[in-house]
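The data below hold one chain only, encoded as structure tokens and taken in the form predicted on its own.
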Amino acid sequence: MGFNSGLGMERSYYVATANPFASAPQLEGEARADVVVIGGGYTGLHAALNAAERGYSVALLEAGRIGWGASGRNGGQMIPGWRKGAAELVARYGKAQARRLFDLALEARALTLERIARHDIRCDLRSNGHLTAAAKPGDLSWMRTEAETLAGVMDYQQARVLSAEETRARVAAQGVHGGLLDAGGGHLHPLNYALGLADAARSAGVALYENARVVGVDAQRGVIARTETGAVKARYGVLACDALLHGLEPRIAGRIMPVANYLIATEPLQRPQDLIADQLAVSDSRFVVNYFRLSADGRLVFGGGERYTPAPPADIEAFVRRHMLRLFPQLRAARIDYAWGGLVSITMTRMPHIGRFGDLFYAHGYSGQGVLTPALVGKVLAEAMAGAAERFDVLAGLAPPEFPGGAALRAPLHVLGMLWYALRDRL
């Protein structure tokens, strides 16, 4: 939990809708497994009931309470595909990879669908779509585009372009141009679904430790994962921080960059579904992007807003409330119930970092969309302990370069990099 402390999780609007879940204990002593996961977020919890799945015995180690890192903060959208959209794949790979890659990410969907089903997770799940709204007028013409990439490369019939009435009539925002609506999007409640995968881990023979913070990994020999109580010995290790990786494995600490994102809900609302209709997700095109949707009790859940230093603002609250009313004005006499915010880790080309070091794997630098993308992760890194390593090679070949300068520069190179595209948004 300290890496996220300031950001306020103890006024997440998900903490206070929390489900019932029996706290793991710590670490005591040395313990041994097949399998030593490091981070109890989605990868984590993801590659760990894989893995026990497949008959390895798993030990799961989480520096805080399991789910409460960006797994447990973020903004619940589920977005079908990658951080790049599909014209961007097939620029960048060519059709027939990224044929592949984009079935890879619906794949990711449909094992999160599953998972939840199999293993009846409550998290308030909602299949009705996701909208991705135009803020300028010019949006429209890639947004066509990425439609009919979609249709003809990727053979993906769900997505369409709406006109600004169109859009208008689903959300009741300011300043919009019309949209791109995946039908294959959707939403749900991130804490509880990341507790519900701790509790299927939990059922299918995993080891769950909390306040357990990993303080050092030795991976020459299997791997050792030493905490400031214990270690546990094993065959393979998942290294699953993202964000709050720090120094634990300087080698890949500058492929990734920490990005807070701060969040409030509103009172629930007299008619919610006037604001969004059909309980859709929706996001807007401005490379600091607004996202937003409503809860299971008809709140406006959004985030939003420009933050280029590492410190948090010192009331977070009146930092997203003024993101939201321009553009949602009608909201202005709503009280604020909760605020709060976390830590998501991007990369240079917005593609996950995925790969591994002998028998130490690692997966991180989801880059805004880390909701779907951690079911198939966990399962291909799976895959890769068992010996069937194709899949893992296909992602692992996704590896982003290092941000210029490695660790050490990368956030005053980061601010200057997101003032000029927040600058670009308003002009």
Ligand SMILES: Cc1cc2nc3c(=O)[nH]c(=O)nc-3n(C[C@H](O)[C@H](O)[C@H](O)COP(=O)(O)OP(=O)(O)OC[C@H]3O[C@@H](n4cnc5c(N)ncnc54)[C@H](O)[C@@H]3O)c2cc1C
The other form holds:
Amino acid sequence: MGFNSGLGMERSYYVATANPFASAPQLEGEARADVVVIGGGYTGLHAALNAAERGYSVALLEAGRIGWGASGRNGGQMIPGWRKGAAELVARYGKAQARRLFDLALEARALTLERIARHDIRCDLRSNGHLTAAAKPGDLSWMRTEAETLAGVMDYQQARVLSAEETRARVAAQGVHGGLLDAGGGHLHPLNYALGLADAARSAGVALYENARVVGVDAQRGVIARTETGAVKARYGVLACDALLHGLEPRIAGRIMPVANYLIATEPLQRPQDLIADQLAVSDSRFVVNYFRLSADGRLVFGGGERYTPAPPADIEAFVRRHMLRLFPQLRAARIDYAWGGLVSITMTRMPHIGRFGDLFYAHGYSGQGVLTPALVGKVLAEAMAGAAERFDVLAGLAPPEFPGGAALRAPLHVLGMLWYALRDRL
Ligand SMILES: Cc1cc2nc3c(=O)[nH]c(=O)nc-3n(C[C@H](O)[C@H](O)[C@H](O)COP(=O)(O)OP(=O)(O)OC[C@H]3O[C@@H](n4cnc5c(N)ncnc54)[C@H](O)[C@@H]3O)c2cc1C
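The structure above corresponds to the form predicted on its own; please provide the structure of the form predicted together with the named molecule.
After this comes the whole thing, all chains and molecules, with the earlier chain placed first.
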């Protein structure tokens, strides 16, 4: 089994509907480049693409298949902003810094859309909005605050609160008490977006390698990334391994925590628009979030349920279907055609962890909101290589603390915390 396969990826809806992609060779022997990127998901691909466009020679080493990490498995939901909402950003960082961060997030969205258009990436893009559905009546109060903060502090006028009735007119789900509609959101086919970025990187001159797992990185003078069959010597390096980082860089591993999350896709539905109107992307306000949208061929793609144990559920389909039927009992007879999962890397603060050890940069930990942000991160990393580190420093300033217990003990301690919040949702 390949490095980033597993958890049903081979049987995912995304692999079944992937655009043709010419696989990349393995690394053989020594190579030189200005920049070596480790990891072929959105972060690595955007970093590689931006560096190449600045005139650097770039080699990208992917341990398994390009796009088969979180980037090719996710819900495809394009949610403007950070994992923490506008009001929380203001509370944590103050108005001026919160505004700066929010503007960066809006730039991430614009860069993503611009890339898709410029490289003509066929990824079923729908940009009609993202709706957060209120799972409890009490959620409407923070949603109002959020909409006010977005308009008042961020000068962002695209979000508004919907009544229960207005929400139900858009989403035929049980237990929906209202919502926050952000017209700036949307969704896409995540794997085809990644593969399109990889093709764009290849056209920009990036040397892509697959089945090229980096087993050691030396960043003493320049950066050397070694695989079992070769090495790349470079001036700069980028670690973009997210939840699959494992032991490669122990200095940062304790800042992120991999949490497994699972999805299913139904058969194509007769009247999919009866479930979700306007091709909206939807997630709910639960701590263990349910998220769903329609695919281009009229399926419901539904994600829900997390597990804090390393072992996947024996039956992913049955595990997620339970959550889906709680919201959409009308789908009881619908066949489930696909079921798969992936690892989300979360941080203590739910803000990403971005930084550098000398000439070795790293970026990971988008905490479940990493479809849009990497377009910005890749650009900012390339800026920093070229000597303009101002925006890099802003992102590096978000650095989350280590999980209590570090890489060794974070899991058991965190499981307790997560179970508590998940339980609170149910009570
Ligand atoms: C199930 C799921 C649902 C999600 N849903 C959403 C959503 O709807 N909206 C949203 O905004 N975000 C979502 N996310 C989050 C989002 O997918 C991620 O934040 C994003 O894809 C991270 O991209 P990345 O490039 O940093 O990591 P990845 O895509 O995981 O890429 C990292 C790559 O590094 C490679 N790698 C690791 N170690 C090595 C090594 N030693 N040598 C070489 N290569 C290596 C891996 O094989 C992998 O391909 C979801 C995530 C998951 C798992």
